[in-house]
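Encoded as C-alpha cells, the following chain is the form predicted on its own, with no partner shown.
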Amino acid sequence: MAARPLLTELADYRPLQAFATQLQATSIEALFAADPARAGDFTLAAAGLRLDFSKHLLSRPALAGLLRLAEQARLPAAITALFDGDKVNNTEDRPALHTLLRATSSHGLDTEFDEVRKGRAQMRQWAQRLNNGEQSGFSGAVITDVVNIGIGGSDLGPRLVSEALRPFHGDISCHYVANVDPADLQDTLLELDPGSTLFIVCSKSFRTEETLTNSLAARNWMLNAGASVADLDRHFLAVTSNLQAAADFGIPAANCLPMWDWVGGRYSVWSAVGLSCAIAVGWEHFEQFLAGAEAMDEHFHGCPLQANMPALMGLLELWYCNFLGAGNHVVLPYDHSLRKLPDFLQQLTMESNGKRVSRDGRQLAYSTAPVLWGSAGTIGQHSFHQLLHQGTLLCPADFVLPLTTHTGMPEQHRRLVANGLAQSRTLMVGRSADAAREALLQRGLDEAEATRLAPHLAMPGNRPSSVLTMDSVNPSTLGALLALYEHRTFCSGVLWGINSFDQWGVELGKEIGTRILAQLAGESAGGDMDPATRRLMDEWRAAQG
C-alpha cells in the first residue's frame, strides 16, 4: 500500500475532537429522546450476524465525521488492496491473504489458490480418514483422540473453534496443549492412550520453542509407550514449511501441511492450522464456517463504509480509543460456549494493532490498540463488572449474543439473554443519586441513613455498548463472527496508519530467552544479564537442589 497520511494529518481529526467534547456532555439516552428512529438506522445486518451500535455516545453528525475520517485515510482502496493481494504488510514484504483460505474463487490469484485448494484436499481427506474409523496407531487401536500442540495463532482459534462448536462434534475427541509448562500437556495426557492418540504439531518453522519441547515430550510419551520411531507417523502429523525438520523428528512429508509466509498466525484458522477443528466437526460443518467467513469477506469487500459491519466497528474502536480517551475494550460473549473469544481477540487485536511506529516507521503521538479483556456472561457479571457500572475507567463493550441455544433448556437461556440485554441497557442508563437515595428509602432506611449511602448506589450511566446478536452459535456464524473481527482489527490499523500484520515486538523476548536457557543449563555465563535478571537465575539453580 502506498503511503497514508497519519491520523491526525486528516482533515476531519480537529473537528472530531470537537464533537467528542460537545458529546461528553450530553448522554447516550438524551440521543435517543431527539432521534425516534436511532435503534434502528444505528443497526446492521451482514452474513448472519446483527449489529447494534446505537448505544454510544455517538451522534450523527460524528458518525459522518468518521465516515469521511476514514475516506481521508483512504480505507476503500486499503481494502481492495487487501483483497487484490497487494503487500499490505510492507516491512515484510509480503501479502496478507488469509481471506484466501476461505474463498470458492481465485479472485486472481491463481497460483495460491491452487496452493489453498491443496491444502484443503489433505485436510480433507485426514479429517474423513480419523472420522471414518481408518487410521490406526501402533497398538492397532483405531485414533480416538487427537492433541494439537502450537500455541498463539496455532492453539488460540483452534481451541476456540472446537470449544464452540461442541454441538457439532463427531467421534474424535480433540485436545490442545499451548504451554511450555510441563503441567499443560502432561494433565492432557494422564487419561489418554497412546495407542490411540494422534499429534498434530503446528509449527511452521518447526522450531517454536514451546511447541517443539512439547513435541519431544509427546514423542517421548509415545516411545515410552511401546511404539517405535517407525510407528510414529501413525500417531504424528504436522503444519510446518520446514518438511525437514519434521522429518528428522519423525513426521514423514507424507503428513505434513502447508503454511505459508502470507498468513499470519493469527489468521490461520481457515488454513491446515485448524485441521483439529476439521476433524472434530466433520469436513462438512468446517466447510460451514470458511462459508460463513466468506460471506463476511463479500459484505466488508463490496459494502460501503456506511453499511460495512468490520469499518463501522473500527471506527467505534478508533472513536473512544483516539477521541473520548479510552484505553481498553471489553468483550462480554453472552454464550459459553464462546468464552475463549476474548483469548482469541487479544491476540488478534494487540498483536496486530499494538504497534508504536506507522507503516514508514514514524513515531506515533497517539494510542493505538487498546487493551482488550473480557470474560463469558454471566461469570463476568460476580467478577469484574462492578468496575464497568462504577470504576473511573470508560470499558466500550461488545455483547455478543446468540439468540437460541443448542442445550435444550430455553428457560434458562431466556434468563442469560435477559442478563446480557440488562447489563447493556444498564451501562447506558445507570442511577442517578436521587434514585439511589429513593430506592434506599423503600427498603425502610431512614432519610440521613439513605442520603448517606446514595453515592455508593449511584451509577454513573452513559457507558457505551454494541450488541451483536445471530440466531444461533453454528459454523457458518462462527467463521462470520472471526472474520468480521479481523476485518475490524485491519480497519483500525489503517486509520492508525500502521501495519497489522508483523509482530516483530515478539522477536526480542525470544532472542533473550534463547541465552537465559542456554545459562541455566550452564552451556555459557550469565555476564550479559542484569543484576535481577542474575540473582533470579541463581534462585532457580538452588531450588533444583
Second form
There are 2 protein chains.
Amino acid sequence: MAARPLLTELADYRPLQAFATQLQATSIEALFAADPARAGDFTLAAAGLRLDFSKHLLSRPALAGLLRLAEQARLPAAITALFDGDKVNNTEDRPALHTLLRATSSHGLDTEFDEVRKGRAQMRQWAQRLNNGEQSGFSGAVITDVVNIGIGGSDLGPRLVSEALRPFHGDISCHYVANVDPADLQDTLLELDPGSTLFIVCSKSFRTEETLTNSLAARNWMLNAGASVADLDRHFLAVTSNLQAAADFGIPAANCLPMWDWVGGRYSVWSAVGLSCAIAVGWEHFEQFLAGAEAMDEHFHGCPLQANMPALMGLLELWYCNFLGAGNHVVLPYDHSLRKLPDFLQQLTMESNGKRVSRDGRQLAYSTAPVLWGSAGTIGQHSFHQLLHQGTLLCPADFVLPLTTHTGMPEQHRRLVANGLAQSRTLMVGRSADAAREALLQRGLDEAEATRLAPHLAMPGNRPSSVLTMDSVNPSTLGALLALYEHRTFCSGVLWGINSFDQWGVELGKEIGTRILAQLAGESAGGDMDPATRRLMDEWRAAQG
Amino acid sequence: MAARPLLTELADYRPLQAFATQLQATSIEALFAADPARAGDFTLAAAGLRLDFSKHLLSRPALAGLLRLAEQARLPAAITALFDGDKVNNTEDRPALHTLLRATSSHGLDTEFDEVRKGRAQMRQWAQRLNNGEQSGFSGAVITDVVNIGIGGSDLGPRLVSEALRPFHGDISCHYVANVDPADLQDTLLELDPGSTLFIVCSKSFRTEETLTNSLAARNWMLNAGASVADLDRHFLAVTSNLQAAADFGIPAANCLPMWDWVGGRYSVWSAVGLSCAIAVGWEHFEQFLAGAEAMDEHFHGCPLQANMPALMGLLELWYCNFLGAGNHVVLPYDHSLRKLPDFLQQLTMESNGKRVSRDGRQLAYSTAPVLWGSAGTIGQHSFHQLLHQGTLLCPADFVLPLTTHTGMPEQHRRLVANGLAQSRTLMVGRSADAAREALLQRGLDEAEATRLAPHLAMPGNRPSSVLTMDSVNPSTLGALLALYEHRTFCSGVLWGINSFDQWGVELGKEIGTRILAQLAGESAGGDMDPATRRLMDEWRAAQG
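Having looked at the form predicted on its own, could you now put up the form predicted together with another copy of the chain?
The next block holds the full complex; its first chain is the one shown before.
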C-alpha cells in the first residue's frame, strides 16, 4: 500500500470535530425525535448478522462525513490490498492472509491456497480420526480428551470457539492450558487419564516460553504414567512451522500441522490452530464456521462503505475515540456461550491497534486503540453497569444479542433478551431528576426525602450503544461474528494509519524477563536492574525460605 | 458523616495539579536516579501483603500533597465512621458493616455482632455437616456437589474465593450459576446427579430475577429426577433476609442463613454468602480467610495515612484519574488461582464508585471511578500488553504477585515471577528509538532497515505500576487482599465525595426490562418504547419462527 495521509491530515477531520461539538450539545433521543426513520435506516445486515447502530450520538451528516473520511484514508484500496495479498504487514514485509484460511477459492494466491487446502485436509483427517475413535494411546485406550497447549492467539480463539459451540460438541472433551503458572496445567490434568489424553502443542516457533514449558511438563506427566518416548506420537500433535524443534521434542513430522508467517496468531483460529475446535465440533461444523467467516469476507470485500458492516463499526470506534474522547469500548455478549468474547477481542483489538506510530514510523498525535472490556449479560448488570449508567466516563457499548436459545427454554431466554434490549434503551434514555423525584413520590416517600434522593436516581442517558443480533449462535454466525471484528479492527487500523499486524511492543518484556529469570536462578547478577526490581528480587529470594 | 467539601474545593487540589504538570515533564526513571531510596521508602506492608509503589509518576512532595488532600477530605474521620457503624450509606440511611463480618469483637455494635456470630455458627454447622458427609439427598446418597445460585455480589466473591483456594478444597465440589441465560445452569447440571447435589440460593430479597429463575429451574430438575416437594429441604439452602419467600419456594427457615441490610452484596463474601466457600475449603480455612481480612481492617483502622495501604492505593487511583487523566486501571494477577480477581474488582470498584453526584446530591464536575479491567499474567502478555507498552493510553497497573507456588513446581513458577517483574520494569524503562536501532543492527539488519524499523520497536516507557506481593495465596492473604481493595474503594469514594455503598443506577434498567419482557411475551403493547427498541422487538419476534 502507498503511504497514506494521517488521520488529522484528512480533509474531513476538522469538519467532523465541528459535528462532534454540535452533537455533544444534543441527545440521541432528540435525533430520534427529529428523524424516527433512523431506527430502520441505521441498520445493516451481512452474513447472518444484523447491526443496529441507530442509538449513537451520530447524525446523518456526521455519518456522511465519516464515510468521506474513510475514502480520504483510502480504506477501499486498503481492503483490496488485504484480499489481494499485498504486504499490508509492512514492518514484517508480509501479507496478512487470514481470509484465505476460510476461502473456497484462491483469490489469485495459488501457492498459499494450495498450502491452506493441504492443511485443511490434515485437520479433517485428524478430526475424523479422533471422532471415529481411531486414535488410541499407549495403553490401548481410545483418546477421549484433547488438551490444547498454546497462549495468546493459540489459545483465546480456539477456547472461545470451542466454548461457544458447546451444543455442537461430540464425544471428545477439549481443554485449554495457557498460563506458565504450573497451576493451570496441573488443574487441567487432575481430571484426565494419560492413557486417553492427546495434547496439541500450538506454537509457530515451537519456542514460546509458556507453551514449551507446559508441553515439557505434559510430556513428563505422560512418561511418568508409563508411556515410553516412542509412545509420544500417540499423544502429541503440534501446530508449528518449526518441524525440527517439534521432532526434538518427540513429535514426528507426520503429527505436525502447519502455521505460516503470513497469518498472525490472533487471526489464526481458522487454521490448524483451530484443530481442537474441529475435533470438538466435528469437521462439518468447523467447515460451517469457516463458511460463515467467508460470507463476512465477501461482504467486507465487495460492499460499498456506506453498507459495509466492519467499516461502519471501525468508523464508530474512531468517532468515539478521536472525536468524542472515549478511551474504552465495552462489549456485552448477552449469551452465556459467548462469555469469552471480550477476552478474545482484547487481544484482537489491543494487540492489533495498541500502537503509537504510523506505518511509516511517524509518531501519532492522536489516540489509537481504546481499552476493550466487558462480560456476559446479565452478569455485568449486577456488576459494572452502575458505572455505565451513572459514572463519569463515556463507554460506547456493543450489545451482542442472539435471539434464540439452543437450551429448549425459550421463556427463560426471553428474559435475557428483554434485559439486553432494556440496557441498551436505558443507556440512551436515562431518567431526569424530575422523573426520579416523581418515581420516589409514587413509592410513598415524602417530599423532602424524594427531593433529597432524586439526584441519586437520576441518570443522564445519552449513552451510545450498538445492538448486534443474530438468529442463534451456531458455527456459521460465530464465524461471521469473529470475521466481523477482525475486519473492524483492520478498518480502525487503516483509519489510524497503523499496521495492525505486527506486535513489536511485546518483545522487550520477553528480553527483560529472560534476564530476570537468570538472575532469580542465580545464573547472573542483578546489577543491570533498577533499584525497585532489585529490591523485589530480594523479596522473592527471602520468600523462597 | 458531616458534609464534606468536594475534591476540587480542597486546599491542596490546585497545588497537586501543578505537581502533575511538573511530573509529566519528567520520568519515573529520573525520579529513581535523583532518589534511589524511593525503592525502599515507597513500600508498605500490612496483613501479609507488601505494596511497592515506587514505580509511579509520583514525587515525595506530590505524595505529601496527596496525603494532605486526604486529611482535607477528612478521610481519617470517614474511616472512623465506617468502623463505628455510622450511617455511611447515607442515601439508604444505613451503616456498612462488612468489617464486622470478619471481626472477633463487637466494636461496640453488640446487636449486629450477635447476629453475625449466630450466622457464623450456622455456617460452621452446615459446612461441617456437609464435609462430614452427614447431609444426604432424596435417594439416600451423600451430597457431593454444591451449586451456588446467585448473581453480582452473591456470585463474584464466592466464585473467586472458591477458585483461588482450590489447593485447600476438601471432597465437596462447588459450582456457580449466575446468568439468566438458561445455558449457564444447564451446562452446570449436565455433570451433576440430582441425588447428591445441594443448591444454595443467595438473594437478599429472594426476588433477584436471575437467581429466582435459575432456582425454579433447579427445583424442577430436582423434582423431575424423582424428589418430592418434601425432599427439597435436603437439597436447598437459602441465604436471604426474606424467609417468607424462601418458605414459599420450599426452603424452611431452618435451611435459611441470614443476610442483612447493612451489608452490600459486593461486600458480602464474608457473610453466609460465602457459605459455598466455607464448604469447599472447610470451616478452619474459612476462619483464616476472615482473620486475614480482619488483620487488614486493623491496619486500615489504626494506621496513619502515610503508612496506610488502602489509603495510599486510593490516593494513587485519584492521582491518575483526576490529575493525570487516566480513565482506566488494569489489574494483573500473576497467579492462575486469582484469574477471576479482575471480575470481582470490577463490581467492587465500578458499582461502588461509578457515580456522578456527591453524597448530598451535587453534580460532580470531575472524574470518578475508572474502568477496571485485566487478566491473569502471563495470559495478558500475549494479548493486550502490546497496548500497555506502545498504545496511546495511560493505563496504571497493579501487578498482584504471590512469590511461591503450591504446585510443587517452583522452577516453572519462577518463570511466572520473572515475567511479572519484567513487565512492571519494562513499562517503566521502555526503549528509546536509538536503543531499538542498536538492537536491530545487532540482529544483523542493515542500516536502512534498522532505521526504518526502530520507531516500531521503540517504547516510551514511563508507564506506572504497583507491585503487590505476598508469600503465597492462602486463606489469610486472600482475605487481606480482598479487604485491601474494599478499603481502597472506600477511600477513593471518600476522596471523590460519593457514597460507595448504594447502586441506584441499576434500578431503571430493571424497570424497563420488566416492561420489555411483558411486551415480548405479548402481555402489553410496545407503544411506550423508542423506535429502535420497537424495531428490535419486531426482529426478535420474527426470529422466534
